[in-house]
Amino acid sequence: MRKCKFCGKETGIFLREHRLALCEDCYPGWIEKQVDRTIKKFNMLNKDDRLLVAVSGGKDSLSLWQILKKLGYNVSGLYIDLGIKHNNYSELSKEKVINFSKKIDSSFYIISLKDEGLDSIDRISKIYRKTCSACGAIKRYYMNKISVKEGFNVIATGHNMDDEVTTLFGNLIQWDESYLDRQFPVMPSGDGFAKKVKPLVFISEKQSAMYALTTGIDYIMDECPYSKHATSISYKENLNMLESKHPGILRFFLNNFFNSKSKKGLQIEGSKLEIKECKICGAPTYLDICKVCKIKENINR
C-alpha cells in the first residue's frame, strides 16, 4: 500500500500519469485545486458570473457542478429531459438531478422535449439516422436559449479530457478544420450565443469517478443507450489502451494542441458564415431556419 502524499495515511488511489498517491479524504481536495487551476489558465471564470451547468445525471456533470459549487461560483443546472425510455434512462436521470440538487442547496430548470414540441429522442431516432448529432443540436439549443432568457452569461459543461480527446482525434482523422479551428476549453460569447467553458477538460474520465465516489454523488451509471454504436466510442477505447502503456499521453496531447492554438492566438477563431436569426423561433443559427425548428417540421409531419 502507497502513502497519502499529504497526509501519510494508507490509500490505495494512485494517479499513474501524476505519480501521485492520494487518500480518500485528501483525494476530492486535489480534483477541485486541479478545476480551479484550469480555470484560472483559460480564464474561464469570475466570481461574479452566473453560471448555467448542463445536467445529465451522469458523474461528469454532477461532479462539475458541485465543484464549482464549492469553488464559491454562482451556479444553477439545466436539465434537458430526453425522454429516452430504454431501461427508464431519463426519468431516473432527472431524478438524479433534482435529489442531487438539494444536496448542493444549487437551483436547476427542466426542458421536456415533449412540452417544447419535440416528443423525444426515441422519436427523433425514428427519423434521424445519426441521432446523437440531433440530439447535440437540441441541447445546444436549449442551453443557449435558457441562457439567454434568465440572465446568465456563461454555460459549462461536464466533458472531460477522455470527451475532449476522442474529439480531437475524431476531427483529425476527418480533418475537419472547421472544428479544429473552434476546438478549446472557451468558447466566448456574441452573435447571440453565451459563452461556453468545459473546466474538466484536464481530468480523465476516471478521475471524475473516482471523485464522484469519493464525494457520494448519486449518479446513473448507465450509458445512454443511442451511444453505444458511436464510433466515438472505438475511437476512446483505443485511446485509452494507449494511455494504458503510456501514462499521462493524452493530457500531453491535449495540452499541446491547446498551447498551440493560444501562441498562435486560434482559440477565438470561430465560423467564417453569417449568423442569421432563425425565421420560425428567433434563435441564433448560421441558416434561414435553425436545426431544432426542422426537426420539429420533421417529426409533426
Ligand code: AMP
Given for the second form:
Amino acid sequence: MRKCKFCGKETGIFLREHRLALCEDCYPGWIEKQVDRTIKKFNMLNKDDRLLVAVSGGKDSLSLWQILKKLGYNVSGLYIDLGIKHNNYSELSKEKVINFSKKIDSSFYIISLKDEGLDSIDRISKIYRKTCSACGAIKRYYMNKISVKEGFNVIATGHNMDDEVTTLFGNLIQWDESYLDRQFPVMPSGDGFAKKVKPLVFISEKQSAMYALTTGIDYIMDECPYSKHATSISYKENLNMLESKHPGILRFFLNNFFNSKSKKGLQIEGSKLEIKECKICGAPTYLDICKVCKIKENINR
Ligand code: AMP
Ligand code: FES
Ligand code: ZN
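Switching forms now, from the form predicted on its own to the form predicted in complex with this ligand, please provide the structure.
Up next: the whole complex, starting with the chain shown before.
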C-alpha cells in the first residue's frame, strides 16, 4: 500500500501521471488546487464575476459547481431540461441537479425545451441526424440567453481533459483550422456572447469521477443516449490506451497546444464573420435566422 504524500496515511489512490499518492481526505483539496491553478493560469475568473455554471447532472459539471463554490466564486447553476425519455434520463438528471443545489446551497435556473417551443431532443433527433450538434447549439443558445437576461458575465462548463483532448485530436485529424483557432479554455466575451471558461480542462475523467466519489457527489451515471458518435468513442479509447502506456502524455499534448497558442496570442481571435441579430429572436448569430429558431421552425412545421 502506498502512503499519502500529504498526511502519510495508507491509500489506494495513485495518480500515475503525477506519480502522486493521496488519501481520500487529501485528494479533494489537491483537485481543487489544480482547478484554481488553471483558473489563474488562463485568467479565467475574478472574485467579482457573476458566474453561471452549466450543469448536466453528471460528475464533471456537479464537481465543477462545488469546486467553484468552495473557491469562493459567486456562482449559480443552469440546467437545461432536454426532455430525453430514454432511461428517464432528463428527469433523473434534473433531480440530481436540484438535490445537489440544496446540498451546496447554491441557486440555479432551469430551462425546459418544452416550454421554449422546442419540444424535446427526442423529437429533434427524428429530424436532425446529427442530434448532438443540434443539441449543442441549443445548449449554447440558452447558456448565453440566461447569462444575458440574468446579468451573469461568465459561463463555465464542465468539459474535462479527456473531452478536450478528444476534440483536439478530431480537429487535427480533420485539419479543421477554424475549430483549432477557437479551441481554448477561455473564450472572451464580445458581439453579444458572454465569456466562456472550462476550468476542468486539465482534470481527467478518472480524476473527476474520483473527486465526485471522495466528496460524496450524487450524479447521474448514465450517458446521454444520443451522445457521441462512433468516431469520437474510438478516438477516446485509443487516446486512453496511449495514456495507459505513457502516463501524462495527454496532458502534455493539450498543455503544449494551449501554450503554443498563448505565445502567439491566437486564442483571442473570435470568428471573422460579421455578427448579426437573429430576425426572429434577436439573439447574436452569423446567419439571418439563428440555429435555434431554425430548429423551432423545422419541428413545428
Ligand atoms: P457534454 O457536451 O454533454 O459533454 O457536456 C459538456 C458540458 O456542457 C457539461 O460539462 C455541462 O457543463 C454542459 N451541459 C451538458 N448538458 C447540459 C444540460 N442539460 N444543462 C446544462 N448544461 C449542460
Ligand atoms: Fe444533447 Fe446528448 S446531451 S444529444
Ligand atoms: Zn433566433
